[in-house]
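Just one chain follows, in the form predicted on its own, and it is written as structure tokens.
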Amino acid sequence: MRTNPYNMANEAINKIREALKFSPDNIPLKLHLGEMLLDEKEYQEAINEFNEVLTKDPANEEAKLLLAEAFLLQGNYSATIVIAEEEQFKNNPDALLLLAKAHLRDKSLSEAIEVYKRVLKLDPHYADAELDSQLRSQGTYNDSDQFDEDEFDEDATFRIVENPGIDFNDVGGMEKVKREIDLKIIQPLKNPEIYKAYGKKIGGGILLYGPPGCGKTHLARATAGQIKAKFINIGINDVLDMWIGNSEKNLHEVFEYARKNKPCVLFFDEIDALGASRSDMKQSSGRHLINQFLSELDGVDGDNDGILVLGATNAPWHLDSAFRRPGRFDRIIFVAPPDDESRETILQLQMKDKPKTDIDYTLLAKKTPDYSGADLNAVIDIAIESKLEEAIKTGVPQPLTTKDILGAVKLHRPSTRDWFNSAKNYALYANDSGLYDDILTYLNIKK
């Protein structure tokens, strides 16, 4: 016959409740009896126990941080935070432990997050199943991953704002892309009357898309230098955080900080990273980073007039289609690699400070075809390490010639034929709107 565990943890309080008759003042005794009415759930005669206790030692650490767990366990988490909030407690991680979980129970979310942090910051390898699983957002980053905590305060915001020093003169080609983005920012800028009377708001989105290196950041830099107005390049790391409700925070600072700083361009590198499609996600961390996004387009807390948002992505179709809807990203542009005449300009632009002695830069043009911007700096590159030798013997700078960068060109293959052929696919089978149309146009296919 089996022995009953309640039975035997009874019988044992007992015993140690008989111990204590004859010897009342035993603090070590009456701890540990403390400790097992805790493991039976008698929470109210474990605090009574621990009470006690410090009513004999008033600065027993062990019994306050019992009585602390007590209290926690039986839901009063009031009483918890005032005991683990006590001075002795500021660097104790058992106490912050105590605190962190009462402020989450309470409903206290980012109190938890800051009292967990700091348990973090004195033992980095510390991990609590309840915690980790409620405050941080799983999946987006790895435990060993760094967070400035002050990322987003006034300083550090500022130090995001850049005057480009650039415009669309220093854009190589694009010209139909520039005449969109014309149309659609700057000319809102200039005519302000004019589009308010037609009821249009200053401001607004716009997604550039295409293959990497063709010059997507490189033009929204431009589109601000174009319009004197302030530049916010955002990245992924701006924004995500591995706090839960940390990266809608992030988010909201970052507008807030824009509606502050009229006109601007608010650019968002990759931004199919901060709002892929919420169909395709498991995490509800995801969903409400999205949700925040889109409802900070939408000017739901602030105004948004004057504040221009550019959006980069390599890949659109894992954008969240709620992105699309008029008054966000409502302009979605194809951002091609540069045909023969851009590429002429880009080579040029390439080229202008370096030493170089008759170069043909029609004929380099119709020798790279499919090369983006960021390959042609490639292939010059290349081109001056194949000189770099020479340059170091004599003590004098070779000039490159023509000749030089064919030579670069043949080391040197176009990166864009990659992602069309994946983009190819999608252009062709997910395209019920006609958003990839342009892709389409490009690779002379007809669907």
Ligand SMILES: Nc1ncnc2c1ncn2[C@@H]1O[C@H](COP(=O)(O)OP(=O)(O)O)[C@@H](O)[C@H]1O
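Take the two forms, superpose them, and find the largest set of C-alpha atoms that agree within 1.5 Å; that set is the rigid core. The structure presented is a predicted model; accordingly, all values stated were derived computationally and were not measured. Positions refer to the first chain, counted from 1. Compared with the form predicted together with this ligand:
- Superposition on the rigid core between the two forms places the CA atom of D170 less than 2 Å from its counterpart.
- When the rigid core is held fixed, the Cα atom of K107 travels 2 angstroms or more between the two forms.
- Taking 2 Å as the criterion, H125 counts as shifted between the two forms: its C-alpha moves by at least this amount when the rigid core is aligned.
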Given for the second form:
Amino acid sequence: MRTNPYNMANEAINKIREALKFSPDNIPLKLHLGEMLLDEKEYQEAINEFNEVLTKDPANEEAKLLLAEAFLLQGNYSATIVIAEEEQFKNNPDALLLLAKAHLRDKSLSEAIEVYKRVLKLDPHYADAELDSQLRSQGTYNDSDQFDEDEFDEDATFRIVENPGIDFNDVGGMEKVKREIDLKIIQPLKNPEIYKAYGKKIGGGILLYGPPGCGKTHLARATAGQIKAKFINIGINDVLDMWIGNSEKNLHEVFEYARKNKPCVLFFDEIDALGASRSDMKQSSGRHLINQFLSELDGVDGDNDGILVLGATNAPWHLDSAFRRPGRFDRIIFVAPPDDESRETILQLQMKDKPKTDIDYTLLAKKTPDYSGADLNAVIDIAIESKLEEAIKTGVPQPLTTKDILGAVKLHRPSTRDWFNSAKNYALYANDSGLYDDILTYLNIKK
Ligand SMILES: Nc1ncnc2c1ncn2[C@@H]1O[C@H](COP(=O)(O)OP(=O)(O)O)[C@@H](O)[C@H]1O
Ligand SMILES: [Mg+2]
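Having seen the form predicted on its own, the form predicted together with this ligand:
Every chain and every other molecule in the complex is listed next, the one we just looked at coming first.
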């Protein structure tokens, strides 16, 4: 059992306070204390620490930013704005993000939008969930002159386009899936003449399905990186939630956006949500949305050359069979939990930049059957947390060892078994034309 995190944090805070008695001028330590106080929601105390740092070192940028953040959390928006608007932060995305949030929470929407655009211009990686969701829904519902629907391209979708930053080398194992993606969508994009010469029609997408956390999203992103294309990541639930009643139009705009950003991988996550019956969506409008999606896939309203369409779902059985016709998601690929070798690679990738001793990855892989990639991430997080606790107690950071990770494995159960429990039933009893045979093969079940 682990100790109550609240007490632990308090204890750590007290230790740092003790240490500061001996070296009151240790600015990094004081900033660290302030951050811990912020985490504990002790905003006023944190503010005192940051102010003390600034008395000693008036130009300290980090202290100023933390102070601005503390004021924001405290609800003192005008104080945040005063700091974040300082000349020195003119091109600092961290400061501007705080500024945008202060304006947003202060109900100054147009200022918030204007500042947020500046942030994203400086660094597109800075997308922020609160600002995205608030500004977008505000824009659609109350403030249409601020967030004109025609501005969709520049404003509403900016957050979904990424430079992927990873390629197939960052994906452990999955050789078969990689090969299939290569043959089915990468090669046709690179060598269209060859495919045409053999009378092979180009187009259509791939649907990835399997238990959560096993790398579907990761692989889709790596596919984009593999061909140096942009990655457009659309959560279907986002499309549905953000503009209820306006979904068809938005879906069309998503495809138009992809057409303007070729070459790109257009990735639809949680795609089963399109087929699911939703309480907040009338039955018939659900049907319209599916039809809209299918005609976009078919390229009825535009040319899809240069767009690689990938979809992912944990529940393919909820997806309308119309999605599987030729030219649509005509390849359905099972993304299984990583095997021993893949887990070894995944662990190596995840430990790459961590302080560590010689790690026995083969042993770790052997001890983690049924663990998904996400489970392995969690295991390493747990191991790091307990290392941190230790380091705070002793004051001496130690590298991670194989034993630490084995200890963490015991604290985190693999998550894929539950999925197979229900998937098995679909594979046994709703397996039209052998669609889910891969699940049975994986489970060693004979039909
Ligand atoms: N084959 C893999 N290689 C490297 N990392 C992986 C792999 N599979 C999963 N992961 C890790 O696990 C995390 C969760 O995977 P994700 O792609 O989000 O799963 P899914 O989309 O299937 O739910 C990823 O962010 C990645 O860090
Ligand atoms: Mg995913």
